[in-house]
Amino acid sequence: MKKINLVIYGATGSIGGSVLSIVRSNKKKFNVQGITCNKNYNKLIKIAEEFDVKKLGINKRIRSTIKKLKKYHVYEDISTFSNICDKKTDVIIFAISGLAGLDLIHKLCKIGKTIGMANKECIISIGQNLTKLAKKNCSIIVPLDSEHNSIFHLLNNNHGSFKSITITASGGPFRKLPLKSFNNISVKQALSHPIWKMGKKISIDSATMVNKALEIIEAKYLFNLEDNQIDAIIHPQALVHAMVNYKNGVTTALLNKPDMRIPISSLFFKFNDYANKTKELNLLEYSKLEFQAINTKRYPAIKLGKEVMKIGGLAPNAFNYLNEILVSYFLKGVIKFADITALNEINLEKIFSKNTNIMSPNLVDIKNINSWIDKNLYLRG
């Protein structure tokens, strides 16, 4: 049996861990060709030793000082990471967070591979240009977010044309917190997600619901939707991840327990062939499943995200890039929790009062507007 040759960009993070868990349980099926990290080379070396990986990528020039790295083929700096893939590579996991991997994913989409995409920011920034680039070069992008992966499978059921798509959000840690308390939310509180264990940035995005706003925009680009064909609702139990609504009044949904191994497994196995060792979903254990409309006073990022989606062009990238910066300021204690979305909106207005919106931006356009934001960011107080 031919093994699947696999390269994991971002192997030391939570997505990388889920991928490696699948590989660990199916070692005869996989050959891990290469793995990368930002700077956690000690964890990367442990992974390399366990899975006999020869190629390592570290986004930091440190090899000359680390004796443990001498026996590996090391790629230093993200600008060289595309060279980890070769003609034998079958599947790429792209789990580098944020916009740091924008150039890299652009290169990877040109080499005709299957790409498991766990980075919404790059899709949002380049929009349909990235999906068009992938299609032109016979690359297949499979979304790994549970919501978009669910849509991917539901649409593969081939029920013909659909009316709209709905994704769900757990509501994060502040679904019931009084609005008057939002200005006093601490970093520790914002990092305490009730369901998912995630990194700091994505945890804050979940708390503000910026992540859901970004996922709405991402779904538009991934599935070529009109603005009115995608929306989100709150579903605290996080069992239903997405729903496809049809013109005849029928809605189909995909349910599973929160477990990233399930959407990731769709890259390697037929839909029902992956044997997950976790307990199967038993709806009798749940007294009720709740669904609620999103209150945009509590989560203003949803309203702002939809406005940004309608504007299009450079706006989604600016919205996302501003969020990355503002979340970092919140984590440092420079701004308050409620400022993350409020300052994003203020800066967006400033950006497009001074700059022309380019409706089909390329990489240079993205870098230029991000550079302008860096120089002209407004922080009140």
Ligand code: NDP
The other form holds:
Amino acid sequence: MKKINLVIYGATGSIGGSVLSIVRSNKKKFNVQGITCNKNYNKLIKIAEEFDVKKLGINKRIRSTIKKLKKYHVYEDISTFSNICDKKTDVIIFAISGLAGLDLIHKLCKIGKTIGMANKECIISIGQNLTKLAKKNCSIIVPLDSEHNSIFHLLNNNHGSFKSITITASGGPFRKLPLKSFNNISVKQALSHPIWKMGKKISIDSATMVNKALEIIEAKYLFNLEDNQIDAIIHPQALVHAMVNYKNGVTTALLNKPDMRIPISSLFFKFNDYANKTKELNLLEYSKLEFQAINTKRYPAIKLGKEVMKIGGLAPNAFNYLNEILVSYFLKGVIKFADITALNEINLEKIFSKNTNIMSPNLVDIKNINSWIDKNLYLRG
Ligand code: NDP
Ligand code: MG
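Would you mind giving the form predicted in complex with the ligand, to go alongside the form predicted alone above?
The complete assembly is shown below, putting the previous chain first.
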């Protein structure tokens, strides 16, 4: 059996860990060609030892004298990471968080490989130009985000036209918290997601529901939707991840327990070829499955995200970029939880009162607006 040659960008993160867990249980099926991190090279070396990986990508400058790194081919700085892939590479996992990998994913989309795409920020930033670039270069983007991976499978099975798509949100840690307490939310509270164990940034995004707003836009771009064809609802049990709605009244849904290994495994296995005993779904274990509309007073990010999606052009990128900065300020204790969305809205207004929107932005347009944001960011207090 020919092994799948795999390169994992963001191998030291939460998604990287889920990918490696699948590889660990199916070692004969995979050859891990390369793995990358930002600065956590000790963890990277451990992974390299376990999976016999030869090529390591480390973004942050490191001392070249580090002994443990001598036996590897090291790619320093993210700008060199695309060279880790070669002709033999079959599948790329793109699980670097945030916008840091914008140039990298742009390069990777040009080399005609299958890309398991966990990162949503870059899709939102470049929009349909990224999916077009991939298509033009025979690259296949398979979304790994659980909702989008579900849509991907639902549409494969039910090709043809559909009316709309609904994705679900668990509601995060503050679904029931009284609104008056929102001003006192601590970093620790915001990081403790009731269902998913994820990286810090996406955990905060889930608490504010910026994550769901980003996912609405992500779905629009990945599946070429009109604005009114995509919506989100709350589903606290997080078993149904996405639904496709048809005009005859039929809705198809995909259900599985919340475990990122399930959507990721679909990149390598047919549904029935990946055994995941602990995660088999027995609906009898659930007394009820609940679905609720999203209250935009509690989650103003959803309203803002939909407005941003309608504006289009540079707006989704600006919303996402501002969020990345504002989340980092919240994590450092500089701003309050509720300010993450409030300041995003204020800054968006400022950006578009001073800059003209560009409807199909390229990388240069995106970098220009982001550096304008860096210089003109408004932080109350
Ligand atoms: P983590 O924070 O756990 O991991 C991020 C990874 O990216 C790490 O390997 C980190 O390296 C690396 N990285 C971060 N910054 C840089 C940089 N500047 N240059 C190079 N590498 C960098 O994130 P997650 O795994 O949770 O999320 C990854 C992506 O997947 C995000 O875009 C997220 O939105 C998306 N996603 C995640 C889900 C989840 O369940 N976790 C679900 C759906 C989507 P280092 O360890 O050195 O910091
Ligand atoms: Mg998701």
